[in-house]
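For reference, the chain that follows is the form predicted on its own, supplied as structure tokens.
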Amino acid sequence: MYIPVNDMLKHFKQDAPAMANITHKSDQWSPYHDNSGTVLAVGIPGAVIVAGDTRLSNGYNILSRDATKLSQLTDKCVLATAGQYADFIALRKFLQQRLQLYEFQNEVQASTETVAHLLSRELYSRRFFPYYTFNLLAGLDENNHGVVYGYDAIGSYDQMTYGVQGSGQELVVAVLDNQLKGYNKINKTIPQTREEILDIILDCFSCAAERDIHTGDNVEILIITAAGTERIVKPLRKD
């Protein structure tokens, strides 16, 4: 049977939404914002060496230049984190408070061990709505020797002689790796002296700041020996 073309085409013809109809898919809202940043620790015989930069920044507006991203827990540890900063400053009171109780309980501050499965335990528990922070544990061991817990989103942990977190991690990391590793390296000498570390951590910052927009200003260094910590702060580029 014949059907004229006119006729078929009418049954598949839809009439063009009117403008008044349309609406724009708006930004959902999300309870998560990277402020972003980087943040390292190298841990050597005898101490350890946390470095974190001081900007804070939301996309790209930057809301501080003065905003550490470390915090020490207790004489021998410290926490360094990078991602979302008011996460970091609740789980920072979180574990204030539970090593202060602890201090109190035992009479004795908690070992960099107990604090890193403390801190283990705390992200797990928040695993389905986990807090949006990327950290790093660092202090001194019971020899007091430098050693370093890094971490993801919900707890699972890895102890390691040095680590990065953070925006500037894949910038970073590579570096630490032929310097402190040797890998791909034909002079296989690895850096030993405290001011060596010093000297490569800085580089590393420097270079960050200058391809990763959410690092720079300032970098601050805790230096954390058995004797005491020292802090030290170095500029970076501001724009």
Contents of the next structure:
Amino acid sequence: MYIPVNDMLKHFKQDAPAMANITHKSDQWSPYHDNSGTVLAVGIPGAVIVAGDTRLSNGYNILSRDATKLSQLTDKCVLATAGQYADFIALRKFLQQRLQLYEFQNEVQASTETVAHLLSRELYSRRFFPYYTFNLLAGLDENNHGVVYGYDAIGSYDQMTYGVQGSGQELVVAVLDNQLKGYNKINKTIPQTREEILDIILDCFSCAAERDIHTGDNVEILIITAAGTERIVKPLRKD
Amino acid sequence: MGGNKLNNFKHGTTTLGFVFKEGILLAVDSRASMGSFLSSEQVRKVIEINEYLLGTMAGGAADCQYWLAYLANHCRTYELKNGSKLSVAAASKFLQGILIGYKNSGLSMGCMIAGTDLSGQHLYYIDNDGMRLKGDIFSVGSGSTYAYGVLDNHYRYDLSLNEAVELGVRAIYHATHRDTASGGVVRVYHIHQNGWTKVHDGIDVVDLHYKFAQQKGLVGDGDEAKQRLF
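Would you generate the structure of this protein in the form predicted together with its partner chain, following the form predicted on its own above?
The next block holds the full complex; its first chain is the one shown before.
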């Protein structure tokens, strides 16, 4: 039986006192916290690049400067999550366990397309008390070309060539639209090499760290190719 | 706080479908918005349930994706167990039954189910209130009012396929022009007695704007009242 979160919250509501002290809505306990940060992923022929900052915050407090938002689920795919860290950990645990079971039963790792669908169903299974997670699943498809799947909190997903989630989403995605797709660009030069795209990604995080208080500290980048996974960590503004 | 972002599921769209002598035409836009942020301009709002059934997506993207995939699973299971395909009427009624069960729970879906079966091509509208309507013309979404204006103006049952495609494209274009929550590209599908065909995978509405303006002898930059000397 589904228990909508609104019903659950009633149990935690304080009774209004008889005197004229008004209880503000913000006193009500919420199961959700936005630990923020920004993640992005770009798919190119032969590889996929996933990046996430490592700052974990709660409102104006920084809880950690060293918390990863990326999780490698199979040799070929990585989950990048922005939103509530606790829900990210719970979702990651479910996916890791379920994919291990898949590997035992089928004697082969799940393809990226399979993982994408599995993630969608798991998110929708919590349709009435959602995982507060904004996910990107980035991986290599059957031809070892990079693909990115973007999700909303309840599991709707779509394949895209690049995606951004998190507190810096609005800032960063506009830059990627311009740099990677050439939207509204007068000199339409699209980056061709992996190095050019990596430079753009690093620039995007620097830009996000400048203008978004929740993005900063370090940016962690994973590059997945058929040959393996490469990890790069670069510093960002720590203020 | 947390609640705000969570309730911003992907909404805002224009989808349309109509029945004519060559079958059924479906046309949709491709924009997905989360609040005021455009999360995607490339969404696929026509869901290919199987080779003889199509569903359109409006309202909550996750709800539509999940339940239309559930319907696809059910259709396939029925086909295997019974040796014959599920009719469009039965498939749409199955979905209606599910949505009535979840009535008032917060699901948001305004789908059209269109397909072909032994009795011909049929178009149904299904929504999260449990409504199921059979009809000849439907448009669903925030841009539907604009699309209806164009559709009702030029619709005839005896349209040819090309005329129908042109009408569908034009109606979606006009909706995207005036509705902020609709845009991206136009995708068009045609349902006929042998199943369905994807007619257009994505025509950019920006290109359509200038094409239609040129057909009227205008430039399309909004400055039409200005006298042009050459």
